[in-house]
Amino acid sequence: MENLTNNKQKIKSYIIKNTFKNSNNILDSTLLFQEGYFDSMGFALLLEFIEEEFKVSPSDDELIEENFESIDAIAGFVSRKKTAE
């Protein structure tokens, strides 16, 4: 559980440092993409994040919204890779 807590808090703070949105007040339920805070471009520099800080990288079948629509979903999206290496 620490873990998941701690990644993300990770997770957020990226968010927090690359949006242009206020961003101080994102839940790890905000809707990422509905919001606002990613575009195209924003979504491929998270996933650069994603891959330098946890080590996983998505697969092709693995790029959908539900698994990054928001920091809950990023943050067990990472759990699982984790779990499955």
Second form
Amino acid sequence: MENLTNNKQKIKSYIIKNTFKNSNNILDSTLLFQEGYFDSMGFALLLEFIEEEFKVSPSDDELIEENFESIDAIAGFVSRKKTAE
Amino acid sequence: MSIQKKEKFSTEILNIKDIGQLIDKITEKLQNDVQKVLHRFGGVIGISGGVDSSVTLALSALALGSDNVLGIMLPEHDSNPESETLARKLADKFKVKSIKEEVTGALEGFKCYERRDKAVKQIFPEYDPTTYKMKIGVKESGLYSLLPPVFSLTIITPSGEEKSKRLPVNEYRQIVAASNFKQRSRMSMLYYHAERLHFAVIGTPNKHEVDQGFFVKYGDGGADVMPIGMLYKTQVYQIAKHLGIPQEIIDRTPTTDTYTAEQTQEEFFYQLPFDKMDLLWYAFENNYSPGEVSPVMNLSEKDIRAIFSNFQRKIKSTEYLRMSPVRDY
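Mind giving me the form predicted together with its partner chain, seeing as the form predicted on its own was just shown?
Below is the whole assembly, all chains and molecules, this chain first.
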């Protein structure tokens, strides 16, 4: 549980730093792609961040909204991948 | 004030009702823009043997007179030789003078190929540019998802085997930045001839290329006037047929002609065939609801909502390409 909260914080910090958005506007449930936080390049950078920070490599089949649409979704995806290892 | 009733959405909505009248409107404006706004004697056009540059050349010849138009073929090492043959045929048909300016030497000077190939080798160490081919692209299915597409790199071995990998950001950016030397070198050459002749550079991007950002800033996006910049691709084809553009050009699949491996524009960027893309973009731009569009396009409302979101994202993320230098300080 502590890990999940910690991971969410890391993802949120990454997003704030790299999208120049106001930190007050982003919640764990904010729909990042619907709200225009990331374009193609931003998404590719986010994937690289996830790989480096959490040592998790998403496969092409895993690049779906359910896994990346929000901080909640990303943290959940990372946690599931870690458990599966 | 009269309120115009919105036309019911249908697959015929983009059919040009009076092509002759539209051509007159474009050519009158083009003549006015070149002569009275830009104060130039004529126009130079980069011709690739594709339908967009062909229609642009034909419209320019009508607007400015064949003698006041120069078509320039700008091949480089990776260009398909068919492009030059078709471009020459087009210029002959419209009695426009054409010249060829090979830009390979300039690109070697910029180390365009070397910089690109270095990035490709980071991903596929076995890649040998003298025997392998390469391209980058996105998956079609991506358009139905709210997630932006992720680019992959494909190499084709001498025996024809294809290998693909997701492109890391640094290598992606280096391949694109190096390849963009091609469009920017062409733009420099077009302006050389334009200035030499006191002509304008007539740009060839169509509506999708401009709106969705499928052009290189200060490359093929570098021009003085873009006479087909408001036309959907299927409308460009309608005009091409009306103007008598050679059938081989009309039948040719639009390619990027940028990478060594054959690659369609659909595969590289649009993710949809042009007939569908045009209708969906029109619907999006004119605020048709997913409910109105769904039965016509035979797509679910959910898919249409996702496609519209993708369009919105493309406009937003490519805004930078359409911006002039910011100077309101």
